[in-house]
Structures are given as structure tokens and as C-alpha cells.
Amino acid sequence: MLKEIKIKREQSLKEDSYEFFWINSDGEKKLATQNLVIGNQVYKEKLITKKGIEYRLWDPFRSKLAAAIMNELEIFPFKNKSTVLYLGVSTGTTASHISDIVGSTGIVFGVEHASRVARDFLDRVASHRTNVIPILQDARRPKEYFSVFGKVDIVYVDIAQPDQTNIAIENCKMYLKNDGYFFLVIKTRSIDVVKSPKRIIEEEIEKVKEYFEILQVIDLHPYDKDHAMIIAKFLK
């Protein structure tokens, strides 16, 4: 996987299959993509158009599912027609490039509880794309996303708790289908603040292996201090 994602940088824009891009832009190759919902920035991202077709830049220091690629991410299952159950939406970034990568097939169930930057997300990314379904509850809740439907194949996670796995691993077992994926974002200072980051991420690894299999663990480094992300497949 890691040799398809090193050959897929160096593909031309011609090929219009891939789910995301490599683009020159100001000298350097920089990840991109495929805007959406033409003319429609989410966060001040830049837009570049080649052979008329649309590009939004995706920034690693903005979206940590774009730092890990950046780290040699070695699976990238968000593919045209997935659905993804994002718990910690926040305002959106990410999710918007989802949205682009699953597009109008696809569908992004985002969850976000905190009122304020639910706002934004409704504003700057729910309001323009059909395919993300905003759902304005707390992660701990699962059975109450009335929204949701069916299972989805993905769940990706990026909540700031003490208990963040277990509430990622309450909504799996809930939502994701089988064999699905799993990316979880472990923010070492939100589970503990004295405890070394590298033994806090080494049980949360612990917690994720009792139902998933551990596909890769990337240190988020230099794009987010002190963060990881656990890439798994269920076993339910």
C-alpha cells in the first residue's frame, strides 16, 4: 500500500480516478483536492485549476487526516461513493475534503456537540454539500444520531476527552460495518497531561486491539505536537 500511495504522488493530473492530488503550486508539490462545489472555500484554502478542473490545497497543518498522508500514510480507504461516520467535526476542514473525495454518491454523517464551532460547520461546509449530513449531538450518544442509517465504512475520530477511545469504540461497534476502518486520532494532552505522550498512545493502542486489528500508528509530528493516529480494520 505504501508503494501505491508513493507512486500515486507522482501520477498525472490526467488520471481522475485517484482521491487525492499532488499539485505544483508556488514551486512545491502540495496535496489537493478535487473541489465539490466549485468556487467554494472552506477555510481560506487556495483553489488552483488545472486542465479546468477545480483544486482545493489541503493544508497538513490544518487537517490531520492530511498530516498523515504527509507521514506515509499507508491505507487510504475514503473513495468515491463511501460513507463516513466523522465523530468531532469542529468547523469542518477536514471533513470538507471528504466530501470531495466521497462526492455526491458518498455521504459524511459529522458529529459535533459544541454549539459555537457546530455553527461554522453548518455555515462553511453543511450548507453547501448535499453529501455531509451535520448531526448536533454529543459523541457519548450514539443512539441518539437519529440521522445516521445503515452502517458506514469508515469511522474516523477526532475528539478531545479522556475517554476518547472508548466513546470512538462505543460508536464502531454501533455504526461501522464489518471489516471497516477505523482512524483515530489520539490527542495525548486531552487524556493525560503528565503522563509521557509515547506510554499514553501505547494504551490507547491496547484499548483499540481488543476489537481491531492495527493497521499503522503515525506520529502526527511535525504538523501536530504531542498527536498520533491509529489506522485499524473491525473485527467484530
Given for the second form:
Amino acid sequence: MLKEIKIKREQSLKEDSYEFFWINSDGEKKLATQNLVIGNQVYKEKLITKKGIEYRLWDPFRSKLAAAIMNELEIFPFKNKSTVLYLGVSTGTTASHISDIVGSTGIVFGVEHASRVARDFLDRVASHRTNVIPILQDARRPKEYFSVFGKVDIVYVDIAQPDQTNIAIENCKMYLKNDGYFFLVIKTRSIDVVKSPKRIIEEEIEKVKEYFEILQVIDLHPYDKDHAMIIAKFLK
Ligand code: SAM
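Next block, the form predicted in complex with S-adenosylmethionine (SAM), ref. the form predicted on its own:
To see the whole picture, the full complex is given below, headed by that same chain.
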């Protein structure tokens, strides 16, 4: 089932066809992406230049996608030219690394409904990166994203809402290509404070299964408490 793009976890800088990199910093191998906007920092992350190429360290304690990579994510469909619809982009920490990866010919459509947060996203990320299109909208109303054109390769959802899975599915129906990939962050406590996290994840998986092939479910501990990520493929 998981026959597609297997992540190579220890990656040499010489192999520049990969999407992210392992860079030596303070005596440790750390995750990084190649900075699309030279000199630009988004969340005070460290910039490291090696052989004339600038990298940004990608902090798994700040980004759930980085945490998933650290916790053995098996499929990584984000690549040069990918198009991504990102719901709950917040101030853009993770979105900025996806922007690095998809490069200037890819696109990240970033949806955020909180205007103060969206302003930070504009200042820190969208105003510096031509491949990021900010959409100040409620993810419950996907018909109102007037700037999304065509269908995307990946839908990434991190909105921490009790009905987030249903919202995500509606967005996928409108904007995800057949066979496209779906990344859903589940904040177990925001769905139900009484049910056990395991039970909540199982229930969300059941909802997702109706439209998707489940590829992997990852617990994001210790980088992120009470979060899991479901990775799935759209069947339609
Ligand atoms: N994904 C971000 C990252 O890794 O940097 C963190 C996302 S944060 C946990 C959740 C974000 O989703 C918040 O900024 C919140 O305002 C936004 N959000 C929640 N409900 C939303 C909705 N219905 N439509 C759009 N954004 C929403």
C-alpha cells in the first residue's frame, strides 16, 4: 500500500533532488528546507549556509509536519511544483517550509479566518513569497475562496475545530485532485474533552475512510502533545 515516495531520512547535501535536508547544527543532524527567500526568517529559525545554499532549520516542536517527519512519516508528496491548499495556516510557520519545498513554480493557498493571525501571516510569509496566496476566509465556506484555481495535489488541514474532519472533507471534494493527498492534524482535545484520544482518532479515521484510503496515522508525541496526523489518499 505504501509503495510511493519513501522518505530517505538521512540525506546528503549532495543529493539536491530531495525536498528537505538533514543539516549538522550544534553537533546534531537537524531537519531543514532550502530557503526560497534568501535571508528571510519566519519564526526566528536558524539560517545555515552550506556550499552557497541557504537552509532554514525546520523545528518539529513548532511544526506538526516536521514532527510527522521525525516520527517516521512514510509518504511525502510535497515536492517542487506541488499545489497545496492549507486550511488553518495561522502565522505561517509550517506553510513557509512548504513554500520552500514547492518552490517558485508551486503554490500554497493559505486559508485563515482570524484576521489578526492572518495579518501576521501576510507580514511574515505571504508578502515575501510569491508562491503563497493568502485567503482570509472561513474554511467552512470553501465556495468563497475565489483565488483558488483548478484542483490541488495536496490538502493540509490544521484548524483545531470539533467538526474539522467534515470541513476538511468538503474542501477536498471541491479542490483536491483524484488520487491527491490529504494531511489531517487531529487535535484530540478540541473535538471532545471527555473521550479518550485513541477513541477520538478512531472515530475520525472512520469518517475519513468513506472518501479516502488511509495511508498512515502518526502520533506526534513528544513534539506535540495530544495531536495525531492522518495521511490519506483521495478516492472520490
Ligand atoms: N498549521 C499552523 C502551523 O503549523 O503553523 C497552526 C494552525 S493553528 C493550530 C489553527 C489555526 O486554524 C488557527 O490560526 C485558527 O485561527 C485557524 N482556524 C480555525 N478554524 C478555522 C476556520 N473555520 N477557517 C479558517 N481558519 C480556521
